[in-house]
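Taking the form predicted alone, here's one chain by itself in structure tokens.
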Amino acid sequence: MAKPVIITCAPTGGIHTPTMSPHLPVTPTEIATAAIEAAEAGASIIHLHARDPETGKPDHRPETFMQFLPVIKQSTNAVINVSTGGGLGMTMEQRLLAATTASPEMASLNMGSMNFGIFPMLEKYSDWKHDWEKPFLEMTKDFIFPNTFRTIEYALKELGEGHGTKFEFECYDLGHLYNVAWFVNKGLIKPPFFIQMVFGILGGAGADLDNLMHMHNIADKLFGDSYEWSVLAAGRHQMPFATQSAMLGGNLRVGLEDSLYIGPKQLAKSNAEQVTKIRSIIENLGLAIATPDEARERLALKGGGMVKF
């Protein structure tokens, strides 16, 4: 029997800005509205960043991250999952605040420096909603996200050993996974862990079917039954790399932070449309969803009962 498929939703992100969608969740009272709604129709993690509320702009300070979350945890059995990418520019200390403040079940955690350019969605809009919008994308033609090995093991240690917070190990090119089997093999990543794959970021691994099938098999090869794995694709490849995940055993992410849209030229009107979508096509491939504490059981999380929110 084929495991039941783990739906993370990530509602906001640190990418898409205010004026690219006006269903984008920016204050703390979208975000918690968005997250409930993706959990009722059917995501067991919430992968959750923080906005400025008058602006929209990416923000770590915990003290937005705290009125969201504890409505979010009040209101849902969800696992929820609290961003260290933060916003592009951030440091690692600022990129960790909320997570060490909230010491919440899951944290996402970036394995690898690269390139990424977000920079092309500056061809699609000419008025910006905010001052900061246009520039923000625009550094990202000379912009490097950082994810050293120092880095890696100082998130590992301070939020991993020292919060019991398990991780979602973000694989954005086929040498993250070897940065993952390097800490698994020196005993700071401990089984069992979880893998999301992510396609379709300039600078990342592209969108192309050959290049999930063989990060795939080089998991396996790397990690045997350790893991558990997901998918997610930017944009258009939001869908059908999702279900080409759940159809080989794998789990997937869903969300505005991914792709602002429900079908060609079509935008998604909430999260809880793309989660709805894809849970249809899930059990219409005969596959079940997971819950929650089955999310909890198979990745050995700490429980609801232990974070500081």
The other form holds:
Amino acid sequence: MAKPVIITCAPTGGIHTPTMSPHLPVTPTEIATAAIEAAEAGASIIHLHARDPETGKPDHRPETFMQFLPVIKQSTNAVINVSTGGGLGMTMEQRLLAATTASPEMASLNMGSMNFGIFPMLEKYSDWKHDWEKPFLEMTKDFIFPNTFRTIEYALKELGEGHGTKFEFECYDLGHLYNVAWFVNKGLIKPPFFIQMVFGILGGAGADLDNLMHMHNIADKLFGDSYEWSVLAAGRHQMPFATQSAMLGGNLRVGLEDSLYIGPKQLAKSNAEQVTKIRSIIENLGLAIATPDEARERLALKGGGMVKF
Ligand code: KMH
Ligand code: ZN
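Mind sharing the form predicted together with (5S)-5-amino-3-OXO-hexanoic acid? What's above is the form predicted alone.
Shown next: the complete complex, the earlier chain at its head.
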């Protein structure tokens, strides 16, 4: 029997900007509503970033998160995952503080430093809603997203050992899997652990299904049955890659963080719309979706009662 598919939904992220879609959640109410609707549609994990309610700029302060984390928790049983990727250009301290304050069941952890180029999106837009958006995209031409061994180790100790938070290990390329393996061998990552394979970010592995197959094969060799894996792909690759993962026995992530679209040139009106679409694909393949409690059990999470919000 195939395992039920764990759907993660990432409602807003720190990459897309308000000009790109009127449906991108920005305010605490919008983020909470998007998360709750996504959970109702079948997402068992919600991966969260926060934004300045006035400008939509990534704002990773704990006090901003605290305006929506309790609301989501009270309305859903979904696992709440607080990003430590934050917004491009933030320091590691700024990126970690929301998670160490909220002590969530899960947090993301990016497994290697890399070029992170979102500047190609500049070509698609000319009238910007806010002053910060254009320079934010432009600066990524000369930007390295820093995730060193020292900072990864710090997060594993501080958040993992200190708070019992488990991670969504974001791996954008083959080498990042080997970085996970290094920390597994050091005893700082313990099974079961959750690998999120990321495709289609400029600077990481391209959105080619051969890359997915290869990363999955290597992850199987490195980790055997001690891990759960999931796939996300940026932009128009989101649904095909998510589907491929489900067909191979993996899990998947959707959400406006990774793609603003629901079909060719068609903006998604909500996160729930993407969750509903992938859920229907999963169910039409004869597979089931995992409940939040099934996800908790498979990932050995500490439980929704053990968080600080
Ligand atoms: N938007 C993803 C490609 C994080 O939050 O830690 C990257 C991400 C990073 O999810
Ligand atoms: Zn994220």
